[in-house]
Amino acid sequence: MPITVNLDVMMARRHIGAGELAEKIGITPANLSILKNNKAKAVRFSTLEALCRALDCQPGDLLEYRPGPDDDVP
């Protein structure tokens, strides 16, 4: 998938663990793990907003577009 979630990078920069972050933003540690490990198919804007607020970052700090070899980029 060409969208990569860099949540683990921001968590390391902010020195925050998964359990603490999950509690701060109101999701389960299991769902945070799905996001962190690039297994999510979608992210709610409310979750993205909560992550940005808790980590003091922008959405672009968490999400990155990386085209793959099969992607038709003009």
Contents of the next structure:
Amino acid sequence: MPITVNLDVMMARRHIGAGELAEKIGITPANLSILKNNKAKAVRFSTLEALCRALDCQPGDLLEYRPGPDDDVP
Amino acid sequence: MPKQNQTAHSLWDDRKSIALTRVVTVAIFFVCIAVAIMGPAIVDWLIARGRVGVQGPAVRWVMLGLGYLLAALALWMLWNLFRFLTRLEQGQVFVPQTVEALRRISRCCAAAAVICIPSGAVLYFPFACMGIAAGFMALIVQVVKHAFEQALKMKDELDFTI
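Form predicted on its own already given; the form predicted together with its partner chain follows:
Let us now look at the entire complex, which starts with that chain.
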């Protein structure tokens, strides 16, 4: 998937652990791990909002679009 | 009136319905085995009564062979149905094994229809009725299987929505 979640980068910048972040945003560590390892198929706006609030960042700091070789350029 | 409905609801729920279906499935499984054991006697009775459309020494063996083939399909189908119901009872509804069980049940019914319809036309008419019923059941189970397959995809999508 060309959308990458740069959660680990932002977590490292904010010096916050996975357990602490999961607790702050109210999701399970297992779900946070799915998000961190780019296994998620979709992200709820409520989760994104909680992440941005907890990490004091913008959605663009967490999500990145990297076009793959199969992606058509219009 | 609502109180009566509530009582009826508590007396009969989905769990009991599944449990009853499992019991009936097991009972039919043993009935199938019993019928398979009595197969030669049933075929001899049908031939003696002149109910079979074709006469000849090979007819008995053809009917027995078809009967055992259908019994094997029925037992395999019932076993898959039992496993399917057990999973439903355990709450494993939208899992790949459920879809696989439905696929096998549908194929068993379709195979039974393919065997029964021509046999009914040549050997014994009630076979054709059984074949039509089996074919119809195969189609219904196939539709249910597709529905489960779609639900499984949606569940997969939902599970990975954080």
